[in-house]
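Shown next as structure tokens: one chain only, the form predicted alone.
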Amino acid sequence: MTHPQLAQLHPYPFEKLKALKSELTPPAHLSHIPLSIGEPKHTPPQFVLDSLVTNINQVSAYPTTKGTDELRQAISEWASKRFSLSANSLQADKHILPVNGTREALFAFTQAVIDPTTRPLVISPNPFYQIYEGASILAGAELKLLSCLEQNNYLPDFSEVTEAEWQRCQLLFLCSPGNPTGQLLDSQQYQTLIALADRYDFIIASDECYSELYRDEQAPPVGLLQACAEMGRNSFERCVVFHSLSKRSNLPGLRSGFVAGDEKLMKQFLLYRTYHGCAMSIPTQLASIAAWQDEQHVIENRNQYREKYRLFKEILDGVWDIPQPPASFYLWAKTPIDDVSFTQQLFSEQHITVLPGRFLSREHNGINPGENHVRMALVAPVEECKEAALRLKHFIQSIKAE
């Protein structure tokens, strides 16, 4: 016997990925250049690292599902601070979980919080991350996409929401930064959707683990938790907010992240993760503390896209016209073929992997907002990511020729 809710799953976007490159025979004399993963390949912390081996011997402790006073009190602090929340307002015994990177926690979470016996609906962005996805399914519960279009600047329209479904809703996922889109939910937005959550009673699940990745140094992203003190909401009732270090420190493998927000659903979910055994270990801990108590590696990396970013918009300015969104590391490109008659052309003609639009979305009213664009992910170091603005460039010409 299986779950019978396995059987609804869909293909991972990368498993699509490989089968549609699998008959593929990319130039020899091309290095390979992946930009289809979101996988940060800048240098990690030095100290990161230092920690981690000077701390190794303390695998020996079964650490606590709760984590540390001391990393959560770092957690509180650099949170408090980056998003101006009122004083002792985000307490680190009440309001915060370590857990092993957003991804994980996204799922557990949904687990935690979703009541399968009452028609559960969620509500999510589309295109979307996955696993918001998988969790819903997986947690009995219906899946309403809003798609986000062109003509709404690449945000969820939430008027397509009608009265019965915001009933029904019992967690509405957001994710701002945008993947793959990059684009912004400002203040006023999530405070509409705050007084919804209000007077509907659901759960806001925001995904922010690209918060740290922007272009304008002066003007970071608003988070969930920030339009909350605006409120003079300093319980954060309803709300739950996801951060990493994968990106903001180029620690993806640390597995190193936490939720944060509404007492209440905190001690919901920890309770859930108690039975879920996803304890951090201690040298993860003490690795995590040093991260996210030091800015500098974050504004040199940020510094590092931004080089990137000038890259692509200088080499191909007039030749393929991308928009550069206010923040993450990807670029949301319309294509001048079917998305995945590019990638694989690409693939076949350039030694490039990028990943088709449609495989981060789903058919929704007749459309998948992401056919016709591919998502590009300028992880790679700056050097090969010029090589690849040269190469993309050479291949948009040739499409354009024919």
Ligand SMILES: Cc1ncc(COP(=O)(O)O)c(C=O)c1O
Contents of the next structure:
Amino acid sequence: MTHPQLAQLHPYPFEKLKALKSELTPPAHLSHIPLSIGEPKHTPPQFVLDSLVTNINQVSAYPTTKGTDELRQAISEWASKRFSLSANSLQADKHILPVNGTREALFAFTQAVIDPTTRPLVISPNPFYQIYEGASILAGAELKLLSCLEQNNYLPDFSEVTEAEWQRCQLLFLCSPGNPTGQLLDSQQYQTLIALADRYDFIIASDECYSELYRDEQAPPVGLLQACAEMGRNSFERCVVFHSLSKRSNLPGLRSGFVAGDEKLMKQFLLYRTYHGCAMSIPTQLASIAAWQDEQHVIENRNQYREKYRLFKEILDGVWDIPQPPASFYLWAKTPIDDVSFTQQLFSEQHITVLPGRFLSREHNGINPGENHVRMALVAPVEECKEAALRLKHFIQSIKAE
Ligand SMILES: Cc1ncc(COP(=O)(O)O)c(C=O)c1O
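Beyond the form predicted alone, can we have the form predicted together with the ligand?
The complete assembly is shown below, putting the previous chain first.
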């Protein structure tokens, strides 16, 4: 016996990458530089680690699914300030749930809201974070993919969705800052989508887990709840956001994030989670409070990424011109040869691993929007990223000379 949709799940991009590299021998004299995995590598804040150690004895108690009032209050204060929400509109008791990272939350939320009996459609950007796809398949929904192409600034083109598709749509995934593109939706774009959600009665799930990794300190990315507030929708109907400490605070192993938004949806999600059995441990909740209440470490984190983007630009200028995304820690670069050959040759010649764009997307209308692109995550320390940029320069020059 198997779940009927399990067989439809695609292998994860990193499984494909492993297979792609399995027969290759990299140069032994060069150290390996992985730019493929989006796992933050900067040092986590010491005070968060101290909090975990100090409170470790509290694993003796079962935590509740809803989390402590203190954690939800800390999240409410952080999100209200960050996204300029009206005072008391995002209420700790009604609008917020802690989650063990956004990955499980994106998956579980989809299961909690999709009605599989009514031919549901889920709309997602393409390329995408693969959980959107797997969650939709297992919830019994069909996926409509919107290609994020260069001519549309690597954002989904929502005008591709037909009236009939909007009518069937139950859930729209947004990802801003985008993985892998690093591009942003602006308030007007969010507001247009919120108006469509009202008109056709669907839910918007906005994955904002890279929202704190932006380049211009004066221009933080806008979020979905902020767009709601700007429209005067202070109860956030049909809208939920997903946030995480993984990238913001370099704590991917802590497994801590939150979902916030529409009160009715949060109630439904809490019911689902009660059965799902995914309460966050109390030491993790206490460490998360400390992290959400501090911005200094996040500013320092952004500065480290800025330096790496600056080095990449400086070193590759005129050799490989890659758009500098306004946010995220990725570069989404067009390749001079096809993305799979590029990845293989780069590994064989320079011992650098990147992720072929086509592994992050699906073919749609005869094109795969990830083709001839690679994703590079600037997560390694500054010196290692500098070395990667120097080796990439050499590699691109040698391809051009061929
Ligand atoms: C777009 C996107 N959403 C969600 C996640 C999940 O992050 P976490 O579960 O650590 O919060 C990731 C992780 O890489 C991601 O890239």
